[in-house]
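Next comes just one chain, in structure tokens: the form predicted alone.
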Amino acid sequence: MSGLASELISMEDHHSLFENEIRKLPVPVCSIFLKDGRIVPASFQKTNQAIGSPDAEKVNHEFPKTVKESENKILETVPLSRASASGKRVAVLFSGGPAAGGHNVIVGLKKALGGNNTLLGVKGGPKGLIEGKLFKIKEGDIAGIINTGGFDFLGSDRTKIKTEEQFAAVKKTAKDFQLSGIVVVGGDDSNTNAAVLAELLSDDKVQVIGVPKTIDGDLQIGGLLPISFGFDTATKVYSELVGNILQDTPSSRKYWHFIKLMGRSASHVALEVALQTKPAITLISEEIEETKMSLEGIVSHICDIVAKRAAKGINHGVVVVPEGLIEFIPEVKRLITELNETMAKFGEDINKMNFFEEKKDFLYKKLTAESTKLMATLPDEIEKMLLLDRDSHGNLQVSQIPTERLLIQMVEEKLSEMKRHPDEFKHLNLSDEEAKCFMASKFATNSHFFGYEGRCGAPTLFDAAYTLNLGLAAGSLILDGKTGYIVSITELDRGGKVQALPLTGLLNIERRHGKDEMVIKKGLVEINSPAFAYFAERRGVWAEKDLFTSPGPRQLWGPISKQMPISVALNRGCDSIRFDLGKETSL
């Protein structure tokens, strides 16, 4: 075998030159976790600041034990002043969709727990917890996953633990493995489940701690929880891809690219990518809902910008579309709500029907006249997508709805109409020469959906550091005997401030599966936020001419590697986009 062949074989199984180097990469560690150059756990104490749920009375009734213990007060870190607890057995699981940086949560947990406690991994997420698929995580395992990947070391799933049989199975797993604690790494629904488990296992003295994960960025609570991990990596990956396409458009000079970006319930990803790349058009779902913009209004808005650019001889551009856009358009949202309620109520009847037309006819009779009329105007492809089975949380699977293609079809039709009836673009006030240029223009398109590309790559330096410190915080909470909290790090530009938020203080009542359920409210893009205000101020300029930027690939070395998400920096009032989470420390 040649030397080259041997070298190539040695690079298999996560040992590329890149992967070998990032395992050696030192990452910033908050000062509270450092003592004499060593990583150590911290302790926690209650503050006087409490988080109040708008549905506090019902939450307190459902979670009496954890509410009594936490008083819904925020915890802050203090240096550990006593010997760490020993003999604890802690399980960690990933829940929901993957996100870059998950492995470093495990690294942080292992380092916080030290050699006198045992860390167990749960294979396959919540389902693995139910089925008792646990194994001991060793030091050698940690050395192999530092700074790498998404969730592949443990795997994940979307099982929601909510039935009596599932609760009994979790109790059995906790007893069989003599668990002292469980760490749930997940998004809003997963951390809602963590709150339920904390209450369920309180009498068994099993602590439950949550870690905020979701690339969507919708698990954030103002200044208390600025962002979830995975968001920075995903948006930088998407920004590189969008930046490449933006560079291509003035090169080929003939295509409009409609790009749908992952992020089902909030537009944080779309907003961040827009701030990174400056495309001609970015739709923000929350603004559309706030301003009650109709589907026809959205199409007209896009057409106006396309026409104005075409009038200047610019027959190319990029339209960024949030994955969940369709659920925020008022008339479509009403339709989806009616469909969700009807499908929850008549699910058994609908499942017995074999044909799409049969299901559609049945549902048409249950909808209001307005929703029936709207449904009938949509293309068959979209109609079929709206009738897809809901996910485990009762949500429409919007990632499967080709919103970007729907918009392309409707924009094509509208532009054709504008050219047939020049009065349709009279409001644009084009000169005779500009109008002639628009009339002669062609509208050629491409569509894309960027989703899985951004979820599991090697984490950015920000996410690598953020997750390591979140893991250290979760491990410290376990050692300190706390339960029912989600970890948080604020002051991202000033060394990092580590806190723990009571999960019960975050719970609200939402409509799911046709009934009210306790959930952690999703953090949507706020129209009055500094990040959105800056975007709104600049987007008109970006629409007029090509002012795009290509941020390039993720960087783990050099000055660009120290950049936090732009939207987070703006919303937190930072003076710079450079993050500071403490001293860089070799792991």
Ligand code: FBP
Second form
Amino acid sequence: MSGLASELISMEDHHSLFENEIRKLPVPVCSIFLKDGRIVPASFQKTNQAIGSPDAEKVNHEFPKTVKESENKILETVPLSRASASGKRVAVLFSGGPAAGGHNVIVGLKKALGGNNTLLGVKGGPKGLIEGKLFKIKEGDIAGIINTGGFDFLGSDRTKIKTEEQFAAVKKTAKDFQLSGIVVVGGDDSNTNAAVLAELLSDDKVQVIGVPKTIDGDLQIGGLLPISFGFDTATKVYSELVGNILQDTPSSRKYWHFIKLMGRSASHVALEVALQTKPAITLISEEIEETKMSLEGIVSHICDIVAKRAAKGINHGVVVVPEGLIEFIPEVKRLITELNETMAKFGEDINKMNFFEEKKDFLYKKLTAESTKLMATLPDEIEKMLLLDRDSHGNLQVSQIPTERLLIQMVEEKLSEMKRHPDEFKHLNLSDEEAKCFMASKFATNSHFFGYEGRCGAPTLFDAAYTLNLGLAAGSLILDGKTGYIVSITELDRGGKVQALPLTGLLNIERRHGKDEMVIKKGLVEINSPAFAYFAERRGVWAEKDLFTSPGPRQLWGPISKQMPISVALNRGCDSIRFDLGKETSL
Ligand code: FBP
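Having seen the form predicted alone, can you show the form predicted together with the named molecule?
Next comes the full complex, and the chain you just saw is listed first.
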């Protein structure tokens, strides 16, 4: 075998030159976890700051044990002053969609727990916990996963633990494996699961700690929890791709690209990518809902920008569409709510129906007249997608709905209507020359959906550091005997302040599956936030001329590797996009 062939074979199974090097990459560690250059756990103490939801009375009633213990007060770190606990057996699981940095949470946990405690991995998420699929994580495993992307080491799933049988099964797993702690790495729904488990297992002395994960960025709580992990990597991957497409548009000069970006309901991903790349049009679902913009209004807004650019001879551009847009358009939202409630109420009847038409007829009859009318105007493809089964948390699977293609179709129709009836673009005040230019223009399109491309890449340096420190915090909380908290790091530009938030303080009542449920509220884009305000101020200029930027591939080494998300830097009032999460430390 040639030298090259054997070198290539040695790179198989996650050993590319890149993967080998990132395992050796030093990662910033917050000073609270460093002593004489070594990584150590920290201790936690209660602050006087309590957090409580508007539904606190009901929450306190449902979660008496954990609320009594935490008093809903935030915990802050203090240096460990005594020997840390030993003999603990802690299980860690991933829940929901993958997000870059999950593996470093495990690395951080293992480092905090040290050699005197046992870390177990749960295979396949919450379902694995129910089924008792646990294994011991060894030092050798850790060496293999440091700084690597994906959730493949453990796997994940979206099971919501809610039935009495599931509770009993989890209790059995905890007993069988003599667990003293469970760390749930997940988003809003999964951390709701963590709150429920903390209450359920409190008499069994099994502690439960949550870690904020989701590329959607919707698990963020103002100054208390600036962002979930995975958001930075996903948005930097998408920004590179969108930046490349933007670079193509004035080069080939013939396409409008409609790019849908993952992020489920919230538009944080779309907003961040817009701030990174400056495309001509970015739709923000939360603004559309707030301003009660109809589907027709959105289409007219896009057409106006397309026409104005065409009038100046610019027949290209990029439209960024958030994945969850459809759910925020008031009339569609009403339709989806009606469908959700009907599907929840008549689930058993609907499941027995074999044919789509049968299911459709049944549901149509249960809708209000306005919703039936709207449903009938939507293309068949969209109609079908709206009737898809909901996920286990009762959510519509928005990633399956081709909103970008729906918009292309509607914009095409509207533009040709504008050209047929020039009165329809009178409000643009185009000169005769400009109007002629628009009338002669072509509208050629491409559609894209960037979603799975961004979830499992190797974490950015921000996510690698953030997750390692979150793992260290979760391990420290377990050693310190705490339960029912989610870990958080603030002051991202000043060395990182590690804290723990009581999960019960974050619970609210929301309508799910046609009934009220206690859940952690999704942190949507706030249109009075500094990040949105900055975007709103600049987007008019970006629509008029090509001012896009290409942030390039994400960097793990070198002068530009220490960037946090722009939206987080703006919202947290930072002076720069550079992050500081402590001293770079070899793992
Ligand atoms: P989480 O909230 O579980 O982190 O999932 C994020 C996400 O990537 C969403 O952006 C997307 O809508 C969804 O998962 C896709 O789900 P699936 O992986 O089941 O296709």
